[in-house]
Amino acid sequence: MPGRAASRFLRGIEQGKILGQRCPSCRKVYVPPRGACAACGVATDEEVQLGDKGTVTTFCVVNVPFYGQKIEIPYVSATILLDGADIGLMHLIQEVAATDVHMGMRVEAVWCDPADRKPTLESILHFRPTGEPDAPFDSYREYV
């Protein structure tokens, strides 16, 4: 059962919002929120609504099939640093060849139909390239 911070995050996802929490001490924004700052050890009560665009900081091309797999291989799992966040979010990158995914790629969330949204990250189907220029390495280097 998710805690209070995770529950608010998941209810936000159901409403098409990505909610994080800001640490009152170091000002880092956690998404998904954890309810406390891992660095400062204080509660993170300030809620922050983030956009659904971000930057690929790391990624993995998956070529190994597994039982129950729903996605055709190869596919890309990536850490996405949402704009305004200080912690990367893991999700899938699609609508682009796996060989074209790269660090610094700007991506955006592709949401499922609002009527089908549930309090789960599966309400974001995947992320896809925005077509924007790549983010400069210095803008995400400390998150790699």
Second form
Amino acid sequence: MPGRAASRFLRGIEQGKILGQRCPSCRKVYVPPRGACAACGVATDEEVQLGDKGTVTTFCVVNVPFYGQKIEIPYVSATILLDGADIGLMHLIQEVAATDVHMGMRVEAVWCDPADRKPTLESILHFRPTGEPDAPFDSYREYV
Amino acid sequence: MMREVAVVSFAQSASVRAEDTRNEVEILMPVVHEAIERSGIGRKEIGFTMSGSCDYLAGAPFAFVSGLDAVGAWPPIRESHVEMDGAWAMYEAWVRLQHGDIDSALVYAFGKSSLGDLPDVLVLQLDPYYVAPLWPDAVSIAALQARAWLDAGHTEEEMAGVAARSRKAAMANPMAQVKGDHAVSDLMREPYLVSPLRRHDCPPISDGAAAVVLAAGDLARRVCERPAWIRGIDHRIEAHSLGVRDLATSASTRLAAERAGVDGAIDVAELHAPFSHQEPILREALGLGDGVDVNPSGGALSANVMMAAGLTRVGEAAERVIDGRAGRAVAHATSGPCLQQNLVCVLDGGVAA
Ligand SMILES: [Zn+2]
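Rather than the form predicted alone that you just supplied, could I have the structure of the form predicted in complex with its partner chain?
In what comes next, the whole complex appears, and the chain from above leads the way.
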């Protein structure tokens, strides 16, 4: 039972849309939204559709095999600040060598086939580099 | 000399069997906002924030932390949590206000039992060596206590009488979940759920939240025309093992009542008695006479939000003092199997003697 805000987010993912919510008080955009701004303590009911692109703010290279692992190691799990969002989203970075992933790298979502999309973040297979120049540190320093 | 502290506002959600769309924060937020608004104290002026909830209901460690999303904990606030009913959170807030450096506290509690199988989840509070491995569900454990109480010379009609009165009282409570006008003779024809308990002897499973605001001394007098002053508060615990205590009585409630100053002047009592036979056990331990109006809200038999039902008793009692319907009230909360832990609080609208 994810709640109303998270349910809307997951239904959006099913349709290939990333939906956040804006706080009416501090104007920050949460994604995935939880229905509340934790800083202000008010409900966030203004919906904001975000694009597929964002910036890697921090990341981790996973080198340790574990039971149930589906992805070949080493792989990269990263915090991605989507353009227009005020909180990072955790996802995988692929289609690039782990050693080349870095802070400020511009990435975009790679969606699964529309027919296979379900209300889960797994409908985004991973993020991959866009090839754009790196985002300047000042553009994401607040979110590191 | 204890510092004077009062309940100045109360808010609760409607109790429902299952909140199908809202998560805990979405249930809690309007309740917290309403309690703060009714207190007349600004949200940023609240000195201390205190919560009671249970991670076992959500099935996730530190699930209580998300409750703070409803409060607005930035810039950082002073806050704490108990893995207990919100009535115990209120106790901690009362102690915190005794320190004297702050004058107000928000206390909230929430529970979403519909996420799991509550009678089985409650097995996890039992002694992990001898009892929990037998996996006795919460209704069966309560039935053991009801049997002990009946064997001590009581009747199933008394239990049905408590259920009938609670459901009738709940008809006047828009937040209650189970209500109705039933004849005791009709209830007695119902089949047993777990002998000797029938369905009406057991509480509903509820989702919901509750919140109160406490204020000390002059602040309480300034924001509330008639604060519900906490004249006494105490809580006591009995042995965890069910086999070493007399389940037909409540020694811990009796002791807590003595320490809290429960006397013959009580008008209203809100007792946290989730099962019908527990109400007469508590009445006796508290020494309440026939003139006391017991559970005018409908009590836990009508709405039983785990972790909030005890705090709701405090709120329901306080509300009656604040609006003048009661002069002196007692609020009781319980925790653990078969009334293992009991908290008693005396609320009074008059000036201190
Ligand atoms: Zn905000």
